[in-house]
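Only one chain is shown below, in structure tokens, and it's the form predicted alone.
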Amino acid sequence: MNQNTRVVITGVGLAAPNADNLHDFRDKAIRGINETTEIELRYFGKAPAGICTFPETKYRKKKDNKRGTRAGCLGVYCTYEALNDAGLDIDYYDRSKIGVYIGLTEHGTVETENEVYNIKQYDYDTKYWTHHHNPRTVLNNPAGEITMSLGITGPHYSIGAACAAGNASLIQGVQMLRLGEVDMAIAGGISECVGSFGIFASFKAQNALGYDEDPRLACKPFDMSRNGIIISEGACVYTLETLDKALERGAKIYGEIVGYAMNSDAKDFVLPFWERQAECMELALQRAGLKAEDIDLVNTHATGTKSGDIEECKAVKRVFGNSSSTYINNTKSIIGHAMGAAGVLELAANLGSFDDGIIHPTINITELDPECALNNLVINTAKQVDAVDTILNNSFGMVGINSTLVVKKYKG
């Protein structure tokens, strides 16, 4: 592996609960516009959720979407958008040297629940079970649907890393480029979880499902009245290229991935552990060759659970407590928790800071929890600063998996 190979982000495609393109997504993040709505799920009832609206047949026919999955539909849309954003024709690179790496928290739950529900009308006779079920539910399905749509013959697979999966996919892309395994990486995260009543029921059983009479106010990390996670669907895909190749073709460069780390709490199935989270951030900084005070913006993972927010705040205070120049925000307050897509969507919401120096706010904070009182936490209103040159992006997940990315503005 050539650790000196520099890897940059050249294209971004996304579908979020409040936008279907990066420009609108960034604009709404700065203005703190939350479009969470209330949905009703079979067997469960009503709950706040983030739902994506995007042109589902822009790049793939309706019959192909019907045969495939919601996750695949999201992935195909975002990949084409990322390639278009990057100004890349798919034939610019050898298709056998393009890798597709997609982070997932869960996959197959939605399809299985739907199929069980469908055969109910036949007294649960499994002869009516669809023959499409297996290819729809294998873990590599969303990545595979992307390759089939674009004729990519290089490696594809999904990264199962709970809610750290989006960050993990970008890390995988960087590593494969540095190894020379691929010449270009399509990397991102996808979540279709709002289609599963079981996910909502499980979070409710854990007393971790958030609620508010106004669903737009339901996701409130760091606030004293926070009461849990707001589940969202979404997807975000990046084109990653080596710096020399990006410069060779005159690409627009969003930023350079200069550091990353992943580690494990090895402690609990659900409860996070601040010491391992702090160590993850510290290792990412070390690999980036940066100190805490070199980071201009930390985007937190905080989901709106009582203990989870506090644990991350302990970690952030240990790493950045002495840095007066580091600002902190949270994107989930605006879009909810998009699970496997969370890290990549949240990074996308902040990439524009490199250009405009604006840090989008953490919204829905009425009374800040004293245990979450971080220095320079941007609350409710966007903050204009002199410059943002470095972003540290946190994403943590169940069964104790942590991920941190450090992205730097490319200055030539």
Given for the second form:
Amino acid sequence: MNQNTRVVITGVGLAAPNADNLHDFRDKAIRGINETTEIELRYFGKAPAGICTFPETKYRKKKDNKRGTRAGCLGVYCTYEALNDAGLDIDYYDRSKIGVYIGLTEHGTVETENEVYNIKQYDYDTKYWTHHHNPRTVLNNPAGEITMSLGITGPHYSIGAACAAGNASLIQGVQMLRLGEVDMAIAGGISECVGSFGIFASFKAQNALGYDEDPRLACKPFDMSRNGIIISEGACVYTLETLDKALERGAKIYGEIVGYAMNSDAKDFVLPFWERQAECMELALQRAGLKAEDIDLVNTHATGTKSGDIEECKAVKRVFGNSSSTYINNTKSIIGHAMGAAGVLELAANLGSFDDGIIHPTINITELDPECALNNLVINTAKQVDAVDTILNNSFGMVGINSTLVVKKYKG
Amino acid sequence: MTRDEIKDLVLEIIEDIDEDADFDALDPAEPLRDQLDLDSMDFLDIVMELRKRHQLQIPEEDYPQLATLNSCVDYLEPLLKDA
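To test you: the structure above is the form predicted alone. What is the structure of the form predicted in complex with its partner chain?
Whole complex next, starting from this chain.
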């Protein structure tokens, strides 16, 4: 393993509730355009939710989308988009040396709920249970659907890391490139959670499902009136290459992943814990060889729950409290919580800062919670700064999992 | 069901699986899988749909009899005569 191998992001493909490409996504992030809508789920009823609209049959036949999963459909679309964005023909690298690593909060819930519902009309006779159930619900499904669609024969698997999964997949990609296991990594996160009534019902039972009469205003991290998570569908896939290879082919370089960390709270099933979050950020900074004041932008994980937001703010204050040059924002206020795709989508929303020096705003704040009053929190309108050269991206999840990525602008 | 109705039923099920399926040049005497974008999982979809729509339990050893459109009709005709 060569820890000195430098790994860069060279392509981005995404589907978010407000965009199906990086350009529009960045534009809407800067303008704070939230397109959360209302969903109606069987048994559960209505709730605000982020739904992705994208050309589903651009890269794969309708038949394959029908056979596969929504997560697979999202993943295939984003992967082709990322490769196109990177200017990479799939044969540029040996297909057996391409790895596909997909972060998932969960997988199979939607498919299982659907199938139980489908056999209800047959009095739950399992003779009518579909043979598609297992290939659809194996945890590697979305990553596997990507390899099948592109003829990639290198390793593929999913990484189950709750809502830290997107970041975890990028970390896996970096590690596999450094190990020399693969020459190119396709890494990202996907969430099809909006298809599951059970996920909505569970958050509601936990008093953690957000609501506002206007769905676009429902996700409001750090605001006094925040009342929970807004569940969103989403996916974002990156092409990761070694810096040497990227330079060799003259690739556009979005940024270099210079630090990362993951750790565990070892404490509670659902409640986050600020001390471990702070330690996670500190470890990522240490590995990046950076100090807090070297970070220009912290993209927070905050989901809009009462206690979760405060915990992260405590952690951010400990690490960045003395850094007057570090700006802070939150992307969920614009797109909701895309679960396994959250970390990667939120990073994508901010990568453009390296070029335009704009910090996208944290929207939907009417009355800032004093406990969330972070220095340099960019609220409601975007902020133009001199330069953004470093981004620290947080993503945390249930059962006490924390992840932090540090991405640096590549300056040659 | 008449032979024509059975033929239409099979084609309708295949169209549900793949709405892009092109039946114009389909030779009813040749294997369906050689002419259409169908694999073993799709084939199981056909079996499942026949079960759902007409409560037919087709044993695995009979699957080869569903290979072509003509053999499907031959096989299903006695089973669906009262349908």
